[in-house]
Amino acid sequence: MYRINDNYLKLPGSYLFSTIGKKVNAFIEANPDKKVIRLGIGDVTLPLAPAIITALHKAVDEMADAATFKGYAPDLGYEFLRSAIVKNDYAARGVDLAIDEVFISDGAKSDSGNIGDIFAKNNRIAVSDPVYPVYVDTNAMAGRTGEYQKEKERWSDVIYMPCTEENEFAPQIPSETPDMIYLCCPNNPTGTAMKKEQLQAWVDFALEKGAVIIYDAAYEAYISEEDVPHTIYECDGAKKCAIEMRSFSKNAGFTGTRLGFTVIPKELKCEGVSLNSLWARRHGTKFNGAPYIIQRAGEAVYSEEGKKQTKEQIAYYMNNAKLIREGLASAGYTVFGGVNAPYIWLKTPDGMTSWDFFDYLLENLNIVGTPGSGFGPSGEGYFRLTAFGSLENTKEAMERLKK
């Protein structure tokens, strides 16, 4: 008889945002008559910019030519696309890549879940907490978590870096020792970001522990304070410890069209092995590539008008967030994030949980943000806003909470 893997039978409930989205359409189905504001799931709204739609209808039109038609993409992405990454988003920070340690993927989702594949099972794992719930949860059905204690709302095998308003929401370094360590800055769902000195720390600390820190770095187009690191590159030696990842979504709009990458340098090796060799054969075998067109889409984004389009629409979506983050502390509330992210972090009122105040912005206010108990045990006591709606919607939002 066949067996399945129970580790998923150990997993809590369902998906967050799934969890979210039930709540949300059956509230609606109750209540047509209401304008439900979405502030939770962080879905952009923007449509893609000129530049990049243009992109897309001549790589449509190149498919309906024999002559220019493509099929399978590359195992590591077209050419084109690696090249403009390395050159943009490396090379004119300082940082010296190849284009064979850049991965095109359909993005940082996949990438952070898939990435444990070239991993051992007894490895384990440290995380920021609260943070994005992925990679704990793939991880878990992996089986390198443990245990769930209910009681507790955490898994018995993983180590929880607090990330609290007391150390300014940055992990610290734990004093057990990890073989994986998940970091994302700016981070999701704080909004806060780590400075160089610190991030610079977690390398060091990697390296003389010989862990490697899988780095998610999808937000990096928010930054905006200068002593937050673009990539983690530019800390010394930390292409011997770091996987970065990263995502088309939030700085271009790609949440429906899907494309990200992963950078595995060559200098990142296990006991003599090297992990970029083992990324490709694993993404070789399991992946088939993102669409040719899409991956010229990703390659518009780089171009001088694609650059000045998506940093008009990362203008629009921070300044979304200092409305948000202002509206909330003018009405009372205490705010963090918001900087170098499109996330606002709120600690919710009268010592309600998390769920109890998002059941009270839907029902009474219809708005709807995102519980931050579902980010990990230390977001109890604290919401998440984002600033991805539309201005109008972003402003309405905000008198609601004020009144």
Contents of the next structure:
Protein chains: 2
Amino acid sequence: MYRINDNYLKLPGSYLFSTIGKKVNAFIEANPDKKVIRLGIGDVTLPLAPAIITALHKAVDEMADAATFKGYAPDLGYEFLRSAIVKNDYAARGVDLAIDEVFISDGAKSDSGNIGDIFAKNNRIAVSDPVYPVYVDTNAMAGRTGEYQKEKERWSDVIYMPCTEENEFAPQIPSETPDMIYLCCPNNPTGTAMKKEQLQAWVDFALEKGAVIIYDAAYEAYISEEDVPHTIYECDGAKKCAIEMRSFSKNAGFTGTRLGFTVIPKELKCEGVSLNSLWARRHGTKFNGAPYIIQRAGEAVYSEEGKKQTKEQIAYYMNNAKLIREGLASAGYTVFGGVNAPYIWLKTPDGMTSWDFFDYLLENLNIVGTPGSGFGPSGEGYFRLTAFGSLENTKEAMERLKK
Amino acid sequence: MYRINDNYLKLPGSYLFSTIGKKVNAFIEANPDKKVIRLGIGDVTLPLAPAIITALHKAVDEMADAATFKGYAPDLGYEFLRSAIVKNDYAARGVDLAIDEVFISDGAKSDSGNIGDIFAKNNRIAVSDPVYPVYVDTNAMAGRTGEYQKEKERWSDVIYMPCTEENEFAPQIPSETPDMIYLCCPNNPTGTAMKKEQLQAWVDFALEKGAVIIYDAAYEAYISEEDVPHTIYECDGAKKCAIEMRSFSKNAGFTGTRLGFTVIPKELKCEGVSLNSLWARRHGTKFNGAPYIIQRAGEAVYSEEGKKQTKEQIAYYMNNAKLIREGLASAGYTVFGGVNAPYIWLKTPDGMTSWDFFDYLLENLNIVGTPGSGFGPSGEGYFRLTAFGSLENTKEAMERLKK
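Switching from the form predicted alone: structure of the form predicted together with a further copy of the same chain?
To see the whole picture, the full complex is given below, headed by that same chain.
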């Protein structure tokens, strides 16, 4: 008689966005005349840049001709894309990587969920609170998080690092010793970013304790301040303790196109075993490469035209972020984030709960955002707005808020 | 101090295709004047069909316009594709499925590797021998297979079902009781297929013992005989014990385009827990959907033009299979497969080992195939040729063999 992985049964419901969807739909049904503006979901809205579209069409045409048709891709990614990544994302910032330290995938969500496969079950994880739910949920599925304590909204065996106004939303080195440390910088959901010396302290801590850092840099393209690192490998010693994940979702609008990558330096070893070779084995056995045409689209992101066009898209979203920050501030709100990330994290007024503020915004101003408590207990009393809407809608939302 | 998943260290090297590559390259270097014909690898060679190319271009254009741009896809797949699958692959064969019993993915390799996530570690697996290596390797990574016994080329806790000439390459019900049974039909590498009553016996056995069947139907489109089932759900009771996986790789040439799906009927429950909901949770947490443009390409496979064109491609490959079968038979070889699958499984002559025959073919006839022993110990003394080459090369290879 077969048995299921009953760790799945311990998972609490993941109802954040479905609850939001139901509330919004009920409101729209009851108020068909109101124009609801959605600044809740972290999905992009601008179309793919022209250079990417051209590359996609060209690659599709290659697939139409036996002479240029591409069958199975290299499991770990085409060299043309890995070279472009090594050159533009790393060498240009003074970080030397070999192309076989870069693994192409269908996105950072898959990679951050799957990376746990190469680690033993009995590792203790540390995560920020609030946090992107995938890190914790996938470790729960692997049996690494203990029991879920409903009243605390926490897992018994996870080290949580509260990120609040008091510590400027930067995770603090915990008193307990973790084995695997998840860091997301610039951060989803708080929109804040660690400075280089803060990240260096994490690298030093990981090296001292023999911990591995899973570094999610999906929002790297939004960094605008000088002292925020673009890759963890800018920190001394990081190649010996850190895995970095990147995505094309937010820098080039690939949320529905699916492409990302993971960097595992060959220096990263656990008692002599190379994590690079473990991941290569995992990738080659449980994955069959990202589509050729999508990898060509990824390559186009690094062309001169592609860089220019995607930079303009990021500027468009960051202009929205600025409007939101300034609009909220002038309306008397306390706001964070939005400088190195497309997320604005605001303090709910008058001690309202995150959900009360959600209802207030929806019912009175017809604006949809995301309750901070949905990302973890330390998110209570906070609220997330995103810069991914259109300029017109963002402006209108701010007008409503200022009234 | 973090620890790795040391099950990975138990995995034997996976050197089959790299050993073949090295031998072939060395031969070509030493004999630059010889024309080597490759009938070894299971990759398609015909370009994508025109209907698919048209759909890809159209979807790319949609991504270029804000009004039609698509961001995050539904985790489980777009309804347009799931509906087409339910209608064409199942309803048309008398099998009723709901669209939320179909999960779109990036391919059957990923799905057959990842499906183990939803099962407990302490399940005993049964596999055919020879077998597609992904089933065993991914279970080894999960710690489900015991120790690797090098001299036997087997894992201590796996139930192997030898498929040989004696049983016409059909896996036989084992004396030990498995919890998870992997079946691939039509089969890679033997190219043979079970008849409906043979598959029904497996379903009956699974229901009796409380086992789950992981049914890989990636080669379904190549079935030409009436009494070979196209889906396991043609068997009575299969919805209560079987998960089915399909791929667009071989029926529509998507090896480099990446699309597949898994069917988990809602009736499939383990002590009241729906496997469909476990997989939905896994899929939604560790995966972010297949690319929109690729899902539109998948939809086009089911259009009238797409069906006609992909059918012609399959006929092209199956004509190659026929030429290989007949060519080998007239040259005095004993051949199997190639009627319901694009693989021909031949007995090596004069009791040669699979690798000796590989060397013989390469050196004397300049033909590359795959040694049967590479797929498992019961593959020793057999050899795989594929029908995925060009007609010209296939004809020439047969001419050489007949001489």
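Positions refer to the first chain, counted from 1. Computed from a predicted structure; not experimentally measured. Rigid core (definition): largest C-alpha set, two forms, superposition within 1.5 Å.
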Establish whether a shift of 2 Å or more occurs at the C-alpha of Leu361 between the two forms, with the two forms superposed on the rigid core. yes
Taking the rigid core as reference, does the Cα of Phe336 move 2 Å or more between the two forms? no
